[in-house]
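Just one chain follows, in the form predicted on its own, and it is written as structure tokens.
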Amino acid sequence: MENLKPTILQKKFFTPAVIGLTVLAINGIIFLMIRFLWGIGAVTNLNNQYPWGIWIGIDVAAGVALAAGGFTTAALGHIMHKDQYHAIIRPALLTAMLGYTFVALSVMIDLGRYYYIWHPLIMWNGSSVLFEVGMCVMIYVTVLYIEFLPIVTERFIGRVNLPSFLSKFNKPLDKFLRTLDRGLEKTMFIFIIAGVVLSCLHQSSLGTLMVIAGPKMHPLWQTPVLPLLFLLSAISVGFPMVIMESYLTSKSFGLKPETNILSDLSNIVAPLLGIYLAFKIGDMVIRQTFVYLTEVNTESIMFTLEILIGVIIPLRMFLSNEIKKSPTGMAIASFLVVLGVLLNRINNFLVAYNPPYSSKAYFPSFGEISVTIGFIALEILLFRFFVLNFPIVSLPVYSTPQAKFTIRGGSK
């Protein structure tokens, strides 16, 4: 009989790929330090016409969407009680926690006066979309860390072993962890529900943020239902992001992919993509913006790529039984969905945005690109650190008459 149990992976941290990611992360941190020491203008190509660049379009808007796997899997596993998906909840939670942490950091570095990041906490503006987004993100980040605490208590309960003169705190600290664990067990449902609600709020509000841009946005993307489209696209990309993360984790650590779980999860993706595509096309038909696709320009090409690569092709792939039997096939289809949502956010925040008094188009500087790539590399490195030190990835446990358990890919 095979069960799945969250396990600390027994693998080495540094590999050639990890060393490469470390170099990218250090390069990003160098440019980040330049930004803090000499100001945002020393690193970016932003100006009065283009106050937002890829740090908002990719790091924040796309980052929030791609971290949606946290609330979609929480809703599936805890609220809908689909117990077969519990094995993927912890990696999805970790991905969301790291993703939202770097979203908050990205907002801070994009502010001219970054040291005022705390102002929304005491200077409320109920009519501001950004205020709603900021408050929801800050609260949801806190919720994600609270949801991660049971993993921390599981890791250290009965294993607190402080050295030397600190050893006198071992028993009190262990008692505190046990008390915290019992309290979290009784109240966790509150934070799970709050996380799902908060995610729906700020995912849609990011779309509202671009609605108020009005005629500055190209008609292919400017629509009153943009908040709904942002929410639907985030829900659609949640499970593909989990599938891709699970596949890459299994490849990185030499584990066997949990094909059955991922296949069941992929059955949900096609209907979600279909709903999103229906609303997208329906909105175009009602507003008759499809006429802009007859023009050959950057906007029409980017819109076509966004829909074709990010929705239509993966939708067809997820309807194929052969694809759903192949971990590689599901990973490729999931990657296309992730790429499509990434293109959608870039299109909305960068391509579609055209201020009337701009003298030249915005293109990110090398420093901006370096920070964005550095953040992505750092997230991957932190994910690897956590799965090597906390019980996050679930591995099969076999019960046999001869042995109590054997964990594949880990210690025996």
The other form holds:
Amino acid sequence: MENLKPTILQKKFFTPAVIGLTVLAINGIIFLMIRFLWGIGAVTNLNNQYPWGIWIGIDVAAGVALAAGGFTTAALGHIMHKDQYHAIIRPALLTAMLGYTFVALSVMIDLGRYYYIWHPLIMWNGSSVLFEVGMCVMIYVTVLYIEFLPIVTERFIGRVNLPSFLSKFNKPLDKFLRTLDRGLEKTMFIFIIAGVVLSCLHQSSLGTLMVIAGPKMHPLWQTPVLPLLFLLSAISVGFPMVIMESYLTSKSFGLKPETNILSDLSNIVAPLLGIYLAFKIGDMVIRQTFVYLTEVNTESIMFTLEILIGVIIPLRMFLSNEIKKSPTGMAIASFLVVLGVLLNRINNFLVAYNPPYSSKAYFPSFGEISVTIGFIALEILLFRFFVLNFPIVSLPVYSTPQAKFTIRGGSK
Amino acid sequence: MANQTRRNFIKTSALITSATIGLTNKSKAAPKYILSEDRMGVLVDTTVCIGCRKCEWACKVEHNLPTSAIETYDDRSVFNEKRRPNDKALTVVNEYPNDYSDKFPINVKVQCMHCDKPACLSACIVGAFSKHENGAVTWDTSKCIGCRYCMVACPFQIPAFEFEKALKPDIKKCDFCYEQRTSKGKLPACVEICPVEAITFGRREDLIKTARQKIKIYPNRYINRIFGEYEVGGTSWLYLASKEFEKLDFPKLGKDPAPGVSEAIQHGIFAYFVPPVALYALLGGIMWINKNKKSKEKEQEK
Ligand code: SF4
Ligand code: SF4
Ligand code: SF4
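Can I have the other form now, the form predicted together with its partner chain, not the form predicted on its own?
Once more the chain from above appears, this time first in line as the rest of the complex follows.
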């Protein structure tokens, strides 16, 4: 087995694609400013019938699900101790950390009184599902930051180099980093397990969120097992997300895809998707909701799309040996799973939600879409920044024999 | 060395477990309320209401909301469309055709129902809603963070949000005139002004008795149902009507309290924090076993 080591990538930050993403990000930020200056109503199509839009349905709900790669790889690599996966843990962790940071940001911009975002810390409502989701996400973001800290210490230990007048702090800072690193190493398992537990909790509770909407939610989705379905789909989307992101990273930096690791991961995806599909269909059979599929309307079409494109087709693909040999094939299958979970969260939070007195169905405004896309663009840019400045992506050691010493100076 | 990490591991795990369990007691700080036997309510007789909309005016004045002069409320053209309470009007009256007589349309006043088991109260992330002993469900501006989950939860789609405000947007809904009136034993503003006594304030139990009596005496005038007696576990506001409530735009609801299922799931997952702590212990165990296995393998290799 070749030796893989997390390495700082040596590439330019700016490329044409990066500039395009920057434009999208700025466009989103402009609409965000309008939201903060003139209120939520000025930017969104939300009203008293449709209090939640894509900022909750996509940015928060789908965002949380698609950041599930963090806890699923942590469980696989650290808890099951499957060492061959260590190469993908750091990119997955980075994706999760950025993902959750943006989930928190999205919650913040969607809150009418964003400056009271700390209220749930001291004003508890144990019966509120949202309270539980909020607390879990808050703690989990912290855990993710802690899990990421060793990467930061690794980056800077022995390389602390503050500008001249601060240079007398170089030594103490280095010492501090080393102590921190040692402390983290001893206690990290606490945070890793906590991260997995917290993820299981809020991934499922995110499903419970809409249960209280009762008959306002279309029966194709409204079921008491929603929390279980949310948890299972989050677990099954974790690895596809990692596969896709690993594939895209290797493409955009001109690296060789880790075909072996990816196809090992793919082997786990099929059973996970299978379990999810079984529960989804089982729930439909038990509640006999398949009758709603005989009518042709937005709900039935969206439900069929979600299951067919997002679960059944990729499941079939992941069972094929041909696909598992080709990184591109695996990336496409993974993309479908990701799309399926995205659709599922949109369906649960927006399509299924039919308030009793609405005259016009909700459709996101240009501003809402801009902000959502802007956030995604920012996330990708930050991801690029991190892999160019921190040891995240694993490269075979022989190709960069001096990896340990060339890191200095980062991307320049 | 290996032994020491292991001991550390167990010690720390135990510490976390006890810390989490310590939190349990606090987690029960959910807003509790008493459902008093003497809680009040309002009976709305839609067969008596004449659609004068004086209640709309009185409600606005009571809550310092901008309003035009009371005379303008005689304008019946507003009935051409169905309106909903919002941040500028906590109650509205709508009109529906009467199948038996064109001269006497059916008017229905809409506002918060003041549920006995309010979904808004169960859902609110910071517990901004309270159910008072007299039945009123009120909202606390000092807590609300504007997440709008209460609007997702309410089965009657009542809470309204000030979408146009950049700072301090409120959730607006009928508060049963709690602060100024009903908490002091006075009538709600809308009830007080009603010229034909279409809305009656009283003990909820008495109101139900009255309503039953009315149905019994005038079986041709009313359908045999009091809306709000059982819907979503019962509401403080009760309605009588001459035609099916669903045809008057009342939502079709079951008898189970709206927050029932989600609270059951929630308390199942968090039953005294046992499931999360058990999961933590289980994962810790698996991690430990795998770690040992790995280090043994390494030793054997040597
Ligand atoms: S009608 Fe809606 S807002 Fe009013 S108490 Fe019931 S759940 Fe709350
Ligand atoms: S909008 Fe305010 S009152 Fe409504 S659920 Fe959120 S915090 Fe509670
Ligand atoms: S009870 Fe008070 S707040 Fe409610 S509709 Fe009547 S006047 Fe308005």
